[in-house]
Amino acid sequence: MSSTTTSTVSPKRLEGRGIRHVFDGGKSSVPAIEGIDIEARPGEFLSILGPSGCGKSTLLYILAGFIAPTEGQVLLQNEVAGPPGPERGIVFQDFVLFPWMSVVDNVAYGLREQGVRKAERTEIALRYLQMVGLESSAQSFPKELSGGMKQRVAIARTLATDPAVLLMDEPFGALDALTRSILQDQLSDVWTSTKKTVVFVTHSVEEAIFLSDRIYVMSKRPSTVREIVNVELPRPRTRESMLQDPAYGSLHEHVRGLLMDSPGS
């Protein structure tokens, strides 16, 4: 996979301050998030890790601007962030590709919506397809791709619009273990190349440690931040080097313990 494409947009700081969210069910309300402060520093790979149903995706959608928090605010580079926009690109767990469009046209879709000329957007789309190792599938259609290939198209499509922050909602959660491992490697390479600010939601301790600079470990619902864990393992990381590092075992055990002992209901 090539890693020659670089970003023209500077990475930005994304913050959530005092984020609280309650789902209003009419006769009853369900508190999901209870007073979370979170900061993704410019160019940082930050993971949000927590048990299933704890509100990780809800927090990510609040940071993206899709959900308005009950309390608190989201800031992008110290300014209050508005509705969803091109500066905050998001990759979902579901691929959400247009089946009637070719791979290259799927990747170029956001650029088309921004009014970029066809020749230019095709050139940009092909560059990002090369970055994720799919340039040979540019003229294929989604039905011809595996799940892992579809997710790589989704990542390329989001990167093609050159967002300052990349938000990812368990993008590898539906994939088999081998494909997931391969895409983790590719995402690490992409991040190294682009230096995007990344906020990555996962429930996998191994995935969070392998990819991240820091990990926000969340409690069960209603969610709070149990601990912010620094991942100081050297980069570039491989699974072999990570497993051979004496610090990895204790770090894994510590993070896993935070999840196992998570308070809440």
Contents of the next structure:
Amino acid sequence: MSSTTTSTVSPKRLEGRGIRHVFDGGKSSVPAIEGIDIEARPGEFLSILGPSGCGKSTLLYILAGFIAPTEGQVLLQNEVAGPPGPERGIVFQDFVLFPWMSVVDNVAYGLREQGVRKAERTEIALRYLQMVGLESSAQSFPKELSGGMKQRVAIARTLATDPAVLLMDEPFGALDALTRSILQDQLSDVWTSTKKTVVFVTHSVEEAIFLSDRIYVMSKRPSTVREIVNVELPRPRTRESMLQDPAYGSLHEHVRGLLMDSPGS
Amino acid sequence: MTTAAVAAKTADTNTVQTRHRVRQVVVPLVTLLVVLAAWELLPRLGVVRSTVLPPLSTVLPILPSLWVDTAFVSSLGASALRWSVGLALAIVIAIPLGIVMARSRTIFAFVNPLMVLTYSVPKAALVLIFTLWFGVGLLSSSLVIAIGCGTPLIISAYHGAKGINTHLVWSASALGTSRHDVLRRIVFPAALPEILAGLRTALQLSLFILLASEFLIRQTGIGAYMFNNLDVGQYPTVWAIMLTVAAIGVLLDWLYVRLVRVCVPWLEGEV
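With the form predicted on its own in hand, show me what the form predicted in complex with the partner chain looks like.
Below: every chain and molecule of the assembly, starting with the one above.
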């Protein structure tokens, strides 16, 4: 991973205050999120960890501005965040590249929307593709790429617009174990070099500990914050050094316990 | 790899390729030949009367003479005009309408009753009504084709736009695409595979409606020309016209597949 790509936007604080969300299902309304305060500090890597179906993705979509919460508000650097936009970049689990565009056009898409001229945006896009090691696939269509390659393109596409906050919804959940660990390493490097605020949704304890500064551990539905866990393992982290660190073992045990219904059992 | 191994491998690939070619080319040709042979032999052997089915060898020689007959050529021209106007109208109106219906509940509620109404009305009945209203000119015949082809186009555009991944639209809006631009930049291309499938149905349907309406209102066009020949007992000519129309249908479908492959290279799966 080269560090040719430097961020010009300073990282921002993203907050959700008093977030409550009820899915309107006609006769029966299902509360998904029950009063959550969440704060991602500028430049921090924050994970939202919880069991499947606990509403953590919904919380992320609210922070991104895709879903309006039933109650509460989202603040970006102390101002009410409006509709979704390039300040809050998003990466989904299912990649969702634009299949009708070549890889380089996918990465350049956000820049085109900002009115960046073609030559310039292609140059920037190629630089981000180089960062994720895919410059040789620039002219391919998404259908020609593997799952891991697609997700790297999606990450490059989101980073190309230089968002102040990077939101990631279980981005490696659909990948095989080996690809997943490679992409975790790459993401860790990208975060180190760009120092963006990252909000990362996952259900993997290992992934959350390996990547994060802090972890918001969520309860089952209706979702509340069970505990905010500080990850004080030294950086830069490697998988090997982390697994040998006795602090990792007890941290893992603790977080796993929080995810269970009755902690300590 | 040794030279012998390479040679063996090449031979293997060749066998596979040959088998592939046999399946792709030879087998379909055999089917076609069987049909043509039956066309020739059934009337010749007296299995069917040659007035009902003239042998292929009496039909084929008529084909070149058709193309120098000005009545045939002008009929074909009249049909081509009303067909292209009708289909173009359907494409220009139905596809955007279907997409907008998928994105706006109000517009859906507004348009859907009209859709259900025209869908259930047999298009042949519309031919008579439109002729009553607009006369026998280009307008009425094109309108029938437009309405007939519009239905599968609206439905495919609607389902195509309705079924797209929400994350695709969200990704675009997080990259700075406005709500207004999302329709053109994201929803339309994402729905295009289904729209194209609808267009293929519309193409075949358009030829059917064209001929049916020309059989009903026997003024101009290839259908009227065909019916006139039937009236005077020119059965081999009728068959020759039918062969021509069928060939045009096959040609249009072939053109459609070519165009899709060239214009939409990102499409997954078969066309």
